[in-house]
Amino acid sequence: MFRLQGGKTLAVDLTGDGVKAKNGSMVAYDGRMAFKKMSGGGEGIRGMVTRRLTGEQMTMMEVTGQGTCYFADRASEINLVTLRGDKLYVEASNLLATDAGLRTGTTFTGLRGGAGGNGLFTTTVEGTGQAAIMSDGTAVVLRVTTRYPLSVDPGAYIAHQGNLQQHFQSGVNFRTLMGEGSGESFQIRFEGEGLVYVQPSERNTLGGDV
């Protein structure tokens, strides 16, 4: 069961199962725990292989046994998201920690991966339970209708889920070369039906402002 002390550490009750967290990130525990670093991000010897060609990046451990643990990463906020048999496209560097039983992936995203500074592709998770994801700040839920798209900053998106379609596209017009614009050059269009998570804090993109 996973728990949120505070909104930046997450406490997860274990009762001989077990969580897959970011490596590194267990700041605190009760009871009796094993730990053990997973490659590939937790997918195998293929995960490995495919993020170190993609270079999307993800160390990740397993943690099993009896009691409390508790996991934190340089005092970020934390979401906690439930999945019900769907799928959660998130940024590998937001990626916190997920039930044993979540399926962990790599997909090609095109080129919203790539305006993120982490190529062409994303971190995937898929199954019954529950993610924990990071954010600098605290991070704001977005619901994408057919109605009502959205376009969000390369640089503030954390993650979505839903049947979203996705599109990079550019702001550039004659207003933001002539300084009048909104300063952001490139956005990702989000259309269908889903959620989409960003944060208050843009990290360094590829795309940067014209």
Second form
Amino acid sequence: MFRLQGGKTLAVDLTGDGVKAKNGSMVAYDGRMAFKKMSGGGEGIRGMVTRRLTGEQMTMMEVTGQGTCYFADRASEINLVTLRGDKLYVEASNLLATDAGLRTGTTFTGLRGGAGGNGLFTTTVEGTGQAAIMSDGTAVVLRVTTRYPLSVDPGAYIAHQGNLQQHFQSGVNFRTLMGEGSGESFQIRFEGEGLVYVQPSERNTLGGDV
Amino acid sequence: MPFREINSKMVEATVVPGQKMYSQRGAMLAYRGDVSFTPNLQGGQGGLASMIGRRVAGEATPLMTVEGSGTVLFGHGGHHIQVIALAGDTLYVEADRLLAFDGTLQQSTMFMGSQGGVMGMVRGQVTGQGLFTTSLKGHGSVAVMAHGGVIELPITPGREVHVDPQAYVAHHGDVRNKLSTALGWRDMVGRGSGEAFQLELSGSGAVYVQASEEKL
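Other form of same protein, the form predicted in complex with its partner chain, not the form predicted on its own:
Below, the chain from earlier opens the complete complex, with every other chain and molecule after it.
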């Protein structure tokens, strides 16, 4: 149902069913489509309140119809992720679209959010179906196993899935404080079994400056 | 086919004696051979009437004439470039998206507001693009600019295509366009899905859509 066209446009074929997508990301469609803004993420009052509290401002719309709908956002590269009953953690700004059947929510990420510059909360997508995530440049998918943990620059991290524990790693030392930091003082360390999506670019983060 | 795509952001044009080419002023990156670039005060073809038309229309993207013998590299602002070949049909494109085109093509300005009545007039306001669009007709190639990649969507009778006005780049063929709205009360109170206006294209032809909603 989700197809990539040219790497930067997502085509979704709909036969009366629906898709959730970032507000305003439709670029074209044929057939008949209806666009409806989702109030509070579609998870009822609780979801709405959570969103308000967390500041995870993910405004999404629900598109239903018959035909093909095309989505794109600021010429970002698009990556397709298939979920089979597991959970995807993704920065809200990097989520383009999901199957209507997938549940979206927010989760607390702790300190790493602060250094990641993306707030203390991140978006979760759960269930069985497809999701489309965006990256600045072509993303790579890195596998994490119990024997091979992975450390990622918070600015380059876009999403992860699987059974992973993440914690925030700081390499702040005397040199950093003296203004001679390497610029790599903060990382997110992933341990366990799963996949991490990394983009070849670093968005501006608090940690990036030290 | 005078344009050769070097990469997604650069095209190479072959200029031969006796054949003119027009390009957006300042879009030349490099050239080889004996090539001259002259500012085109008339803003392309069509003589004085066309020039006045363009001034009035606000389609005043300055063009230059490229003549001589050699090869010229064109590119502009790091934008993605799409080469569109015309075989006797007409291409409609916003002037500021026009990078370069064959001198053999007939250029004119079309009033888009005449289609679709009042909504046609609104179109320019909503899209942030002019009420006038440049049309190119004949046999030859056109290089147009877009932000991000471009996809080509076919338009066939009975299967019209709706395009976000900001993502619209160009269209060709026997196509009618009108602005359609999906304005409900939700949009009025500022809770819209962000997809309140669409450009509806029907008939037969194709529309080029960019992978972004950003203006050039």
